[in-house]
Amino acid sequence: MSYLLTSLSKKHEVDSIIRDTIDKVLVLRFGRASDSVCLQLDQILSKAARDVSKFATVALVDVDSEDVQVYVKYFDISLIPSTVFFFNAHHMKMDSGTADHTKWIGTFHRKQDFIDVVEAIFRGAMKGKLIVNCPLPPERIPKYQLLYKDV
């Protein structure tokens, strides 16, 4: 299903989509097309892309591309898939009760979960907020453990 969404593999492509997406939430999925969890998330994203098209744009970023490693390091993409949200070139954060507010790690359980998250980010961004609360109940938020190296 990833062929239905815009795929980005160059830094200038990521730069331009972040810069040029105005008055919409930009959803960037960092991952691999060969990973089964990424494919599951891609299926949810492609099904929901039409429903959120009035207030969101969805694109896929290949973490294995050498050209986008600057973003992989900047957003600390160590677990895939990781989904990062932007609004008018501002990085949007979401408090989902996990240790990392900068990105969504893992997949969404349902298409409606993704739509609810994007809508909450859009509504918060329109009010000038840079961090929003996650609208999903805790049982539908992926759980993971952050491992810190060399601490």
The other form holds:
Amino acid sequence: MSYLLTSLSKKHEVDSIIRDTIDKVLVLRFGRASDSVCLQLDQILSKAARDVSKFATVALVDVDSEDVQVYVKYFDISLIPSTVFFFNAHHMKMDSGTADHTKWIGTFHRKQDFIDVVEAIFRGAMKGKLIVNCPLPPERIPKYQLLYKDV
Amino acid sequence: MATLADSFLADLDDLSDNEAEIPEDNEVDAADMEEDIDGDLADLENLNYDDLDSVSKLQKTQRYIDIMQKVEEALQKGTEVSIQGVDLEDDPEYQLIVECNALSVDIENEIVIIHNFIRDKYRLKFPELESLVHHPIDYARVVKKIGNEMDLTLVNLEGLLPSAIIMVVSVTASTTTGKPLPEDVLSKTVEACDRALALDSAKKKVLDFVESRMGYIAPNLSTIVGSAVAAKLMGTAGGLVALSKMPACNVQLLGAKKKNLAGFSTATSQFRIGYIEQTEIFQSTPPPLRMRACRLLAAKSTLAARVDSIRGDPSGKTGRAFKDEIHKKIEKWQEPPPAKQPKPLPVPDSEPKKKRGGRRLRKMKERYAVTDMRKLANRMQFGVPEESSLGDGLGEGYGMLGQAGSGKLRVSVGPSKLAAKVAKRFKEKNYGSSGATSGLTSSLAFTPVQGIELTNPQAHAHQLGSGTQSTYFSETGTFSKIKRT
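Form predicted together with its partner chain structure, per the form predicted alone context:
Now the full complex is given, and it begins with the chain already shown.
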């Protein structure tokens, strides 16, 4: 958890931030402080937060608190960390070649990758699209398997 | 010698006002000439090259002797009573200083005249020396050292000149076209050199005296640049009032050495700074800031000189204030720039791209434009199957490329729009319509039955080319009638 980014643990906090972020991409990271991958993602987010501050807001949601389990269930968050993108209270999907388009699982290889993803979402949202393509080449997209959830 | 004097005087014919006098001078004896000649120092046409005294009279004048005497006394007395504040103009010391300034300028002029004299005499012996050694005093010293010697390896010029110049001088001397001087000419030349050196030392004495009094004369100026430099500036300008009337850019150049020697690179020559270079403020600034510091110094010292010329601030407070200001400014220049804050990235697509236009961009775009060949290949004629590169409809289709009848796939390059406009303007400028048409029409007329008809090979391609260019709008024409409303 970076001290520069807002971290949320209550449902109404999450509600308000989703409602109040106007004309900016909202990046919500669902994760916990003990996970190492999550910490890696947190560091990248905190470094990039200032750079994209003109068109994006970054916030962290603790997945272990009871209040936000509603959201965890809604977004079907099972792998940690998961990042969900919003624009003007619309949920933005991104096709990165993986099975799940509704969220981004895992961390980014570089700060620039994160910025590229946020920019793609912003451009698509400004055009009115609800799903965008991922600008990263496949080798930089973390691979994961959803199989064990289906089992 | 007579022929030499003749040729010189003939040259001066253009300059002289009293032409009647000159033919007379030629015949009259040397002793008589002195009586005819005017006592004016700078009178060119009266220069008699045989005798030094007629050329340089300063040392004989009463004024010179008086002032030198007073200076000697004052120097021996040392610093005594300071100048009374209010009635500066009446104070005898101040008068002396003013006269000293004028005298130093006169001495300067005198030295130039004597230098010319020495140079003209020594030309027989070593003509190239004058272009190698510019400074009059250095020239005089070198001439005195060399004397009538033909072999320069026997002469030791160490200490008189920088070693590079000594080398050039020795090399030039070995190939010089000069001949040794006759004895009397040589003695006159050496005497002139001595006189020049004496004048130079007198000038130094005068300047020393002025320098010692500088703190009372111009307190503000001497606080900023130091009393030695202040004295030199005042001396070169010709007085405090003259110095205060100069603009600061001129003050910066007072005392600047001119003329880089031929063969030495001008890349390292420092740009045009005079006596200001010798001030301690200038010497203590780091080299990258020196030009700015010089300008600043010149400006502030001009202001101080102006204050001093009207005795506005005898205590020197203004000078100290200026000096502090200068120090502060120089320090500020040396501060590191403030650290850069990383800026957040701009919102994507919020700043519209600056679209450029103009001839240059159009020429750049022409390189990527769709060519005539591509245009033809993209179109097809109705009802006519197109050929393709692999035959039978496989491979790339050729469209209308080979179909005009010649069977060639090549399309000659039609005139590009830019080139057409340029050509049109060129034609309008130069030719106007001469009435003749294509250069390929000949006066010989062959009938098609008999012989060969010269065809214009470009006409064919133009037919095709015009298929890709619009036929309704002309490429080069403008409006036919423009009514001014």
